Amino acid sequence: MFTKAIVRKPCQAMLSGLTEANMGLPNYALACEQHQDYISALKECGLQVTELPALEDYPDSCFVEDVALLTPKCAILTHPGAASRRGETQHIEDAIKAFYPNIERIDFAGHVEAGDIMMVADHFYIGLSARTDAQGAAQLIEILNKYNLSGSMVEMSELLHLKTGLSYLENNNLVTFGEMRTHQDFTEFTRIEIDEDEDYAANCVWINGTVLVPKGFPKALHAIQQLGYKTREVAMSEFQKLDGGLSCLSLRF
């Protein structure tokens, strides 16, 4: 169960955020509307939401998930692989300190973005990507082990982040897309395969029995509903333009 979330208001500089989506510039006003609806969805799932102010110096700063990993036992500030995002960790630290006495850090020898990390019970799968390297992942596993948690590295080649192609919905159910459909690290899960034309919906979020699903992907929505989950659609078009998904917009704990 989750009880809290931390989000950050989008900044106007998001128009120059990192992206490979080739979908055009986001509409800032619409992004703010969608962000407020996202917060409403979190609250509907029973979360107390801390909303942090926009950071105009960091175009991608609304994607708070990447700069910290919040576990049941500690918080870990990451060292993002994207150079333009590395200053964001210092701006999230105070908000996390309000809830976590134990704060660890990935040092500058390695890179980690938490969009590459998927938690399943006490185990953390860490995708090796352009943003998360083996040195950073090794540091992360060492920190997790200190708190009797475990981690493992996942080899991947096609995805921006691990959770671009994977979402764990509890109850052994795993939403998958692309190379993750048949990945050897996930054979023990019940896999729900997302069609290529709805690949964006592979990033969805389980919160206290409800699954947040990006709006506009009916096949994915139906597949998740068929498993018996309550669902809540959230419009994400402006964040999709910046390669951002539902999980990216909050730290849930």
Second form
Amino acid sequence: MFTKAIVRKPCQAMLSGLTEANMGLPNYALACEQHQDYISALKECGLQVTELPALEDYPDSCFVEDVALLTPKCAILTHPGAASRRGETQHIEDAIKAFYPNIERIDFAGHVEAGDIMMVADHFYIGLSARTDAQGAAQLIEILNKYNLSGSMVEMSELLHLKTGLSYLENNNLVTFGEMRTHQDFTEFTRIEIDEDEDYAANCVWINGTVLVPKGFPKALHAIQQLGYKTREVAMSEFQKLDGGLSCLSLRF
Ligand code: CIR
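Now the other one: the form predicted together with ligand CIR, given that the block above is the form predicted on its own.
Now the complete complex, all chains and molecules, led by this one.
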């Protein structure tokens, strides 16, 4: 169960956010509208949402998921692999302090972005991507172990973040795409495979029994509904242009 979420309003500088999508520039007004609807969806799932102000100095700062890992037992500030995103952590720390008395951190020797971390009960899968390295993952596992939580590293080579191609929907159900479909670390899960033409829908979010799914991916939506989940579609076109998925837009805890 989650009870809270933290989001950050997109900034106008998002037009110069990091991207490899090649889908054109985001429309800021539409992004704000979509962000508002995302917040509504979180609230419909029963979450109390903390809305942080836009940070113009950090174009990608609406993607709050990457800069902290919030677990039921501790909060960990990451050290993003993307240099332009490192300063975001100090701003998220201010917001997290209100909820977590002790905040752990990944130090400069390693890199972690929490879009690479997937929580399955007490275990955290950590993707080794262009943004998260083994040094950072090792630090993270050490911190998790202090709190009786565990972590393991997942080799990956194609996706931006681990959760670009994986979403855990609880009850052993795992949405998978691309290199994650047949990845040896996930064969014990019941896998829902996302087709190539709907790859963006591989990033969806389970919140208290409802699954948020990006709008416009009917096969993925149907497959998730077939498993018995209630679903809520959210239009995400402007964030997709910046390689950002549904999970990236919030910290849920
Ligand atoms: C970035 O490249 O860092 C942002 N434009 C997108 C971050 C997406 N975050 C995520 O997948 N967790």
